[in-house]
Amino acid sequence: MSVALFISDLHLCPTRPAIVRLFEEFLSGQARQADALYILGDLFEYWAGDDSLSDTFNAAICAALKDLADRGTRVSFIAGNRDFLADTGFAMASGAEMLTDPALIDIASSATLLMHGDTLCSDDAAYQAFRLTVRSAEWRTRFLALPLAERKAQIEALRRKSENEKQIKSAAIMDVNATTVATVLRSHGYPRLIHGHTHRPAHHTHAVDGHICERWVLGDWYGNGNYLRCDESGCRYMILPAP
């Protein structure tokens, strides 16, 4: 039986050592028993560029992923809004295959669409405009030309601003837009959809043009470790022991 695991929104950083240890245990335990591990963005609290591998913490996380890949579990990665600057250096260090967003793949003979999920939150016009700017080649080139320390300082400032803005945004505006979800499902042939970003784990069904489509939302790793396990029998949420 082919087994695929899915995780997202771990936001790993040195200030959350318990979750980091749980992730390392997951890589050396459940993930080794799987055929594939898909990381759907925001693995790190932030990634300031591939020269971030000079940080011992980042290098250690990538080395743990590379060890998993070397042992036979296929590791794939879709960038999130926190780690969209991950590039070929990250891929080489982690042994991960870099997937586009969205990525349509086959999981146990079921067409499955993988996304980080932020583009589904189309009601948040301010965020979508910001995303369009920072994902441009011009912005990326200018930003990566800055010294690493300056990039980190700017990212920290953006994170603080984002957290403040979340306090005044409605919960609905930060969730997915149903019409956008339907459009995405329709344009990819009505697959199963798996994504993260919203931090609202749930199993949804969508009726689109007479097709019933599953949507699985991955949870974050702030309270506990968790993952989605999919095989020939379907998908189910799995919770890791509390750190």
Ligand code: LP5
Second form
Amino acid sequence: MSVALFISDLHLCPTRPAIVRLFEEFLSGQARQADALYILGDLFEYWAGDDSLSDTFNAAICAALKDLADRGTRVSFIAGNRDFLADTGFAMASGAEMLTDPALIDIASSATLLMHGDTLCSDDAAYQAFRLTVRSAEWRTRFLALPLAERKAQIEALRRKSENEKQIKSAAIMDVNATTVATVLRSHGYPRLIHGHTHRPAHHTHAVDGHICERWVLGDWYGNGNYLRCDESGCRYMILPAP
Ligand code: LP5
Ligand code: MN
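Next, give the form predicted in complex with the named molecule, keeping in mind that what was shown is the form predicted on its own.
Starting with the chain above, the whole complex follows.
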């Protein structure tokens, strides 16, 4: 039996030590029993560039992932809107294979499309415009040329702005757009879809051109630790016991 686990939106940071401990227990427990672990973005509260591996916190998280990979669980990573600056330095340190978003893969003989999920929120025009800017090669090069401390300060200012804006945006705007979901499913041959970002864990079904497609939304790690486990018999949500 082939077992794959999926997580996203942990937003790991030193100020949330209980969740960090839970993640480390997950890596040395459930994840070791699996064939593959897929991280679908926003593993970190934010990632300011691969030189932030100089932070002992970031280095320790990557080392724990590398230990898992070295023990035989394949680790794959799709970047989220918080950690899209993770690059080859992160990949080397964590042992993770970096996947594109979206990534169409085979999970226990089922075609499965993996995404972070932010691109599905196409009604959030302000975010999509921001995303277009910061995902350009030019912006990335210019931003990464700034000193690390300056990048962190800018990101923290942006985090505050983002939190303020989220108070004003409607819940509907910050959820996926059904037409965008259908378009993505159609253009990838009607696979199963797994994504995070919206922090609204649920199992949806979408009828697209007569095909019934499953959409599994991953949960965040604010209330508890949780993951999606998929094998030949399908997928199910799993909650980690509190430490
Ligand atoms: O992250 P989350 O889930 O709380 O909110 C997201 C969207 N917000 C973001 C911003 C990140 O949280 C900030 C951390 C990014 C770290 C990456 C480093 C590189 C960027 C550094 C730039 C200085 O992604 C939020 C969505 C929400 O998901 C739900 O989908 O609504 O989007 C926003 O709040 C964005 C605003 O609507 C638009 C912000 C415009 C800011 C313009 C000034 C910044 C100038 C930077 C250069 C263009
Ligand atoms: Mn996200």
